[in-house]
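First, one chain by itself: the form predicted alone, in structure tokens.
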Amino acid sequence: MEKTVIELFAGVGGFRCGLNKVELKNEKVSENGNWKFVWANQWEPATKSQEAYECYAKRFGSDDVSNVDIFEVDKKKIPNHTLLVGGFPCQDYSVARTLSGSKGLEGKKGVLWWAIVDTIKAKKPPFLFLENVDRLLLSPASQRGRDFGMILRSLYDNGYAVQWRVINAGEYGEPQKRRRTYIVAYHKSTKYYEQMKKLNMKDIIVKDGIFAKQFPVKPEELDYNMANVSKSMYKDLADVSDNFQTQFYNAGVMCDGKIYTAKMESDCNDIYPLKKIRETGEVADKYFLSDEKIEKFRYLKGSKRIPRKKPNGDPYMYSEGAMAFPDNLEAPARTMLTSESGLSRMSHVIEDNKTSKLRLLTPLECERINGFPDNWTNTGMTDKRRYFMMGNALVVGVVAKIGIELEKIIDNED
């Protein structure tokens, strides 16, 4: 089997990043892995601007990346491809019914996940590789686990079984504490789908699963739980949408609709600190902060009770505990925020290597948190941008270590 991959939501490249060990030397980007990127596709609705898709294409060339709203893409025209990735935004899942019940059910406009379903229907890939924020196993508020439950059914439905596992990157040697649910989906068709399914389900969590090659976890359960979403149990995605609820954990997998999902803790000591990814140079006198802003962050990060009025006009004290101020150079960064390069609670303030002095982060120190190469973002977007795509991207590394595990699973496919 080819190792060709399509991009979905693209951003500045990171799963390719990551799964081809990409490097970037005096402006010229070099791809270490066996992967065949045939197609990717990168459009930001919100803005004029592109810079996402121009540092995209400046780094890995414009002609097989789209620049168009993919519901506008003719599925069928995307070229076949062996895993499907991408970085889907966080929203409702829930479905809207059309005026004639004879045309089914339709996702709600905008909703991106269901652009990955209308791909997986059109060209059928043996796998899937995706990322979302880690709370998508519990929205929405008044129904949790029914978004989760939507893309297990969708992917059900269309054939496939899932592995899950929310992944805090700085627990496995990663230079940041981001968060994130990761998904692997393999169609029945594989030998892969064969393998997993006479396995017992908790085994393909704590030993014999993809995610438990590379991010091992203690072999006890803090908590588990089952659930199904297939047809014997819904008749449809509408009946998922209305009446699924269920609690998910950080790990999971679901296999003919059967669904087990458990909470674990991550079984690894490795320690990649901040101050490893910092600047050892001199840094430009911008990131540096004046006595003024010192202060402001000072009350920003400190522990504070604020007397405030919900609407209804009834009174609460609104409180958050201390950050710590600076940041911790011996361990790894917080996570990252599109926010990052302003004046907020949750910025970066660390203490400079050559000064001592106070400063935010740079661009390219953002950069390294994630794991991407020095640079990568420098392609003539401004700073306030650079750090918005970084806070937007996801952990190269973690990519990386999955990718491994997925070599192995198509090695072994026909």
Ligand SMILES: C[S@@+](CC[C@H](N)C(=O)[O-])C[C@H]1O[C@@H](n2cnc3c(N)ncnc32)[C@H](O)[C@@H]1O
Contents of the next structure:
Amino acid sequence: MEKTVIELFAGVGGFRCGLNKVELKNEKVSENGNWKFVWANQWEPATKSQEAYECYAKRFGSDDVSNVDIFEVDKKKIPNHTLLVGGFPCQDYSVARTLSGSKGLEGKKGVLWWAIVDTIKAKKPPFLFLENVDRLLLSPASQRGRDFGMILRSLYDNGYAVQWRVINAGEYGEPQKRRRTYIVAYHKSTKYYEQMKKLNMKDIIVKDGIFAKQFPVKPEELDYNMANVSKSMYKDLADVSDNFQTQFYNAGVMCDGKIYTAKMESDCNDIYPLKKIRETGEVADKYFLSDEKIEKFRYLKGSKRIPRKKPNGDPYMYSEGAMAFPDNLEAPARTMLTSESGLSRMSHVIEDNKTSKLRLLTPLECERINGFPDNWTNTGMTDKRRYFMMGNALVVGVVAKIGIELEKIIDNED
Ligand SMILES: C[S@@+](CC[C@H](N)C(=O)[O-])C[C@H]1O[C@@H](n2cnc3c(N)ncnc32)[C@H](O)[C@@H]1O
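Could I have the structure of this protein in the form predicted in complex with the named molecule, to go alongside the form predicted alone above?
The next block holds the full complex; its first chain is the one shown before.
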């Protein structure tokens, strides 16, 4: 089996950087892995400018990168591939039966998950490697677990088994405490599927599965749950959409529609402190904070109780606790958001290495927090967009580790 990959929702190429241990030196990119990226798609619907695409195309070349809405892509024309990767957003995955019944089921328009489903229907890749936010497992609040149930059911309908884990990168030696759901799916036709099918589902989570091998967990389950999304329980996707509800935990397996999910704790003592990625030389003035801004940040990050009104007019007291100010340099960074560096409670504020004065993270430090090569997004976009790209991206080191296991698995296929 060839190690061919397509990257959907490619952004600035976090999956590719991780799988191929990409380096950037004097504007020259070297890909040091064995994965052959045969196609990528990236299109930003919210802006006319396409900086993420431009960055991807500048770094990797524009030949096999498409910059159109994924819904406009004829999925049959996508090159054949062994592995489909992509970080898709958490949206509403519910579906309704169409009134006429002729079209079958209809998901909400613009929901990117259905573009992934269309691609796997057309191309049947043996392996998928996906990433999403941690709350995917819990949403929506009114029907806990339905959205992830929909994902599992669509993968089951297309012949896949699944392993997932919510990984806090900071608990496994990465410089950011970013918690994300990682999903690996493998088709019934693979040897890996046959191998996993024979194992006890708990053992897959604790020791034998793709995640346990790189992200060790303590052997005791803090809680567990079982569920089933197969045809024997739910007639079709619309039935899952209307009726499925369950408690998903941070680790799990789905095979033949049967789900086993467990609450696991990390078993790793590697800490990557924020201070290690801090720029050591002189940092431009624009990143330093005026006294006025320092006071504003102090307020935003402090504990407070504010009287507010609910939409129906009833008063309530909004309260929030204090956050470290400035940020703790001995711990990994907190999760970086797309709004990083704005005057907001969630932006990092650190003590500068040279001057000890307070300042924001630089775009380069944000790239380091995600494990991208230095200056990866320095491709002509503004600082604000560079922060945005990194807030959207993922921790490259997590992808690299999962990639090691995927490579072993694929090497073992015919
Ligand atoms: C969560 S980000 C993924 C970031 C990526 N993993 C990285 O490392 O940079 C999702 C991406 O999907 C893109 N996107 C959103 N809607 C899209 C659509 N309809 N077609 C193609 N791409 C889309 C966004 O522009 C964004 O870059």
